[in-house]
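First, one chain by itself: the form predicted alone, in structure tokens.
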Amino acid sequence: MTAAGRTLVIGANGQVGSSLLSQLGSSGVGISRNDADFSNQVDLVRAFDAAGPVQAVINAAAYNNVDRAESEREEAFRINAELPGWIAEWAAARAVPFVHYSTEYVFPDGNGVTWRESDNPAPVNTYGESKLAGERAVQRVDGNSVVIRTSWVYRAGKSNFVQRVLELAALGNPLTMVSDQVGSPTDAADLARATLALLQSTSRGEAMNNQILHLAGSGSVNRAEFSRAIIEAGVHAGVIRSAVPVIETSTSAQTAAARRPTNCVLDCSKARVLGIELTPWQEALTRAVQEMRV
């Protein structure tokens, strides 16, 4: 990165965006939907240019309502596919590195598979399709970029799966969760730290240059067991009074507008070779729950 300028974060109010800005402090500048129309390229460029000298750009903005995307396909593609391409063009024109976040939902079902960067994507829903289109839009631009695929992101103080489980458990009723969806829970603060470390690393050049990199919490767990771990951490931290049972069900038994892939585990060995690795998901969860209040 250049010596002058700040890091521009798009999606400033989201889980990852707010985590990035918290860690960047005065060296970061955020752009949210309050600052610019994310569906208008001209308005975006105006907001970006007004930010002043920039040394790096990170796109943490996303349309991530998986079920609603089935009926709002155009909006999902506008934010998840067109927006990343616009940002990539802006960053490339100014010769600054660009980081874009994608998702494990670009992959299909694959029992026992740990998805590598080189595996062929085949999304099973509109959200995954739009995110894959965003990856390709970024890679079509001749710039210094990296697409980071991640999994099951949450953050203390934000609306997410961890927060919802704690809120439901606080009511004292049993929870029903699927046991055949497996992933790697990722603390947004942990992901932000790793992203900034990558931008500052001497190995950055190996990861950038239109590359794809998998980066998620270390280890994997299914939704039901993850819910039990959340509840246990909540009781231990004093966030909820007592544990409640978690009843296991299957994805096929659930009614949802969008199909979910059952295997969301990413192989992050490429990132480890670069010296970038996230905290084991159990440790990150314990830390995050201690910061939460229902």
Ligand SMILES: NC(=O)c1ccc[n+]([C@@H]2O[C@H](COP(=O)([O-])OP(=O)(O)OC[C@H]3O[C@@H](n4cnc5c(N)ncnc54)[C@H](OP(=O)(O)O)[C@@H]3O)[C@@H](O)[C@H]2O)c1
Contents of the next structure:
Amino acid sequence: MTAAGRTLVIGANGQVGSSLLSQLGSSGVGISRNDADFSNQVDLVRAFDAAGPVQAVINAAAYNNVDRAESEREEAFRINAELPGWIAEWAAARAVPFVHYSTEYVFPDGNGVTWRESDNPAPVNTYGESKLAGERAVQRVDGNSVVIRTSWVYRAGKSNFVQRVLELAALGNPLTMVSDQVGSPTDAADLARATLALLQSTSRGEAMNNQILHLAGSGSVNRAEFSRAIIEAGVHAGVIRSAVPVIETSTSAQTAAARRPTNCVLDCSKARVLGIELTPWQEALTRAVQEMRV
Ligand SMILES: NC(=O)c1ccc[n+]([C@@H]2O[C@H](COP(=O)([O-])OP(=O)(O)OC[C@H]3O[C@@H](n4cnc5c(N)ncnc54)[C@H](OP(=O)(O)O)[C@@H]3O)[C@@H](O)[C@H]2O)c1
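Please give the other form, namely the form predicted together with the ligand, since only the form predicted alone has been shown so far.
Entire complex below, previous chain first.
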């Protein structure tokens, strides 16, 4: 990246936002809900302008509560669809590259296929619908942007699936987990590193062309198997004292407010062609769990 300014990170306190900012150091500047009203475009522009010269913008803010989005549809669309469009407009007006994150939940059940960027999205829940509307709001703006779709994100010290499994396992009771939801666990630090590498290549003149890019941890696993791997890593790292059994169930047997797609794996080969690949999920998990506490 050029030395013309700092990288603006929106959603500063989230898993990916905080990972980006810790890697950017003094070349990053974070904006959180404490700095601006994310539902007010004028307030947002004021906060962005106050950040000083900016060379790139990354939006890591999102309404991520998949179940609650069903009853808070308006709020989910405000943060996941309207906000990214405003940020894209701000970045385009200043001719700075813009990275926005989306999700594998823009797709329905994969039924054994891995989803490519060119596949047609068809979300099965409000969260997925709102994220898809956000992708489209970003792509409608004539700027230099990329939408990175990722999945199953975790980071030590934050609330996420890995942390929840460790906390439940620490209680010593068996866990019940679905075995038909398959995905690619993604370490937020790994994703942040890849995002910054992508921006580096943009500064060398490779435009991002308003494209979509799939970027998730390498490999895939179902929730039950992932839980077993988390527990094993937790025992090995001394985070929990002993392993507990994981009992398998299916998505159809669960009662959640939002429907979740089964077998929803992103094909990340397009990113690999650009020289960007995330760590195999097992390796990233082992590393991250060492920093976790229950
Ligand atoms: N977590 C996952 O498993 C997952 C899976 C697929 C895709 N993604 C995508 O990856 C990106 C990063 O996710 P993440 O896991 O880092 O998210 P996260 O930890 O949940 O952080 C999201 C941040 O968004 C802001 N935010 C959330 N709700 C808000 C609201 N109602 N009003 C205003 N701001 C709000 C907050 O920023 P401040 O605290 O800084 O104010 C929050 O820290 C998102 O686009 C997400 O959709 C995540």
